[in-house]
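For reference, the chain that follows is the form predicted alone, supplied as structure tokens.
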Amino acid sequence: MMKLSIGPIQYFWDRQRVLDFYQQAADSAAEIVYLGEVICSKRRLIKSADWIAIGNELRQSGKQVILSSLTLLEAASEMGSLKKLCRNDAFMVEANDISAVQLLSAADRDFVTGPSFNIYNGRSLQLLARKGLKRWVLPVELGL
């Protein structure tokens, strides 16, 4: 079966463009909406609890929320916030980078991977399926 999903945000807007854009997105076709900041830490206009509050409010629209990690973590300060947001109970996370895998795995929480998460081949989509993958994204790199 085919959902169509609304991706995380790749640019910086300002936080009141992201409300607005988040508030259209919750009365769209889309079924499933991904929430975070996965291109670079600095870019925070939005905080954790505000994605978690976008989430409720998305999730009460009838959409299924997963919220997004880093795509290449590089300090220690955004390994802390990959932790908490990996703690979250609300929502499903799409993890990003290897990090994210290995804290929600040993959690025994399932997961999705977006497109920056490079699974090439049968093996690997086995060994995180049985870590907790649930869904995943073609690397863009690949063709049909």
Given for the second form:
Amino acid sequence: MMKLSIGPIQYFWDRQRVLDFYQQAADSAAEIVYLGEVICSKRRLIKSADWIAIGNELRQSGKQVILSSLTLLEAASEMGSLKKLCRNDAFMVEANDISAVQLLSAADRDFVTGPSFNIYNGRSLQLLARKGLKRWVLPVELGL
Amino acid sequence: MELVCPAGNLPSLKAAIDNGADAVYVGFKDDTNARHFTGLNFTERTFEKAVRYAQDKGRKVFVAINTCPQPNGFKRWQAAVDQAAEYGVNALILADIGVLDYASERWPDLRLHLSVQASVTSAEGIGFYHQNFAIKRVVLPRVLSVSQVAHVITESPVPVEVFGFGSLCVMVEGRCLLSSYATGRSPNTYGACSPASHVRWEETPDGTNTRLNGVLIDHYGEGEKAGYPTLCKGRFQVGENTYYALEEPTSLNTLSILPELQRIGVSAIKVEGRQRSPAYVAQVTAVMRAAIDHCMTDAEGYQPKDQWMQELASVSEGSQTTLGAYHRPWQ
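Other form of same protein, the form predicted together with the partner chain, not the form predicted alone:
Next comes the full complex, this chain leading.
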């Protein structure tokens, strides 16, 4: 049965708007909800602990919750946050960069890859499936 | 520090070798590489000559097979890998996980470099490719500051190559969708950003318009030098202002920080521009060769010469150069 998911917020919304959005998501028909900052690490209105709290609430509403990782890592502090994210013991992680894939597969954890992670062919998919990939977002550039 | 120069055809390859490149990188005449432009790249016959010309002079040939095959095209990428391997090239520059998996299994003794198109910015990410495909070198995207590059080098399991000169764009290579958005074709899928088939130059009473698949990218007045219309370098109206909203057309030039790149342990300096002319390749290679030699023999006393800077500025986009992300004091 095909499920419906809500991807991570790409916009820099204010805190209240984010909280309201996930309140609505909890009551929505979506089965899976992706949470977290994927665009810019300088956006700090919602902290890691907040995402976990939102995730717990969504889970109580029956949603499968996935924590999404940052797309482009540059600063060492961003790697620190990614490591923490990949160690979280509550939720599966959506890897949006190869660093996250490496950390998660080394820790023997199942993961999902997001739209900015390039899987264009079966051979790539097979290798990543052996590493623990459980679901993937198809690149928008992939032909039918 | 090895000097790695671009060659879009045989004359460019000779220009690079004759002007002191330690290695040249080339591509085949199809969408298996990220500079798939009409009239560029190597057929089997010219490729054989290219490899011989470089290797006879003790230089290296790297083959870029750095786009992403879709399921129905995978065989073409396999064939490209096989062809390069059979001609005894010095390394392949690969980006796609599936292609890396194939190449490392089929040709375990062939050196593999990770292309900038893989968009890998961390030692952890490099570790993935090292563990799984035994890559021997990584080319970093042009998004990191010098201190961030230094940090990656310290932790990286393999030597690091960085860009030293050439055109700049948004630089999240392999993950930029702007060209796909405007034309349906991109480096990943077609081997070219803003393919020439979608470019139009329009003369108007008050200057030139450049369009990409019909989308107005820029307007140049009388006497203004028109640039190639890539979406990221267009002038767009944002609110009240019309300006380079995403990126200024400018080229990276690292002459002023070569000693620093050497000090932090950069293994190779890459010059961008397989789509450029043999004259460009000759000029940039000669300047970079002189600068690197000077820097290697006397890093303390090294200063970029005015003449080098002028020569590089003359072949730069918009005639301007920048240190790009390398110089970001806040990072």
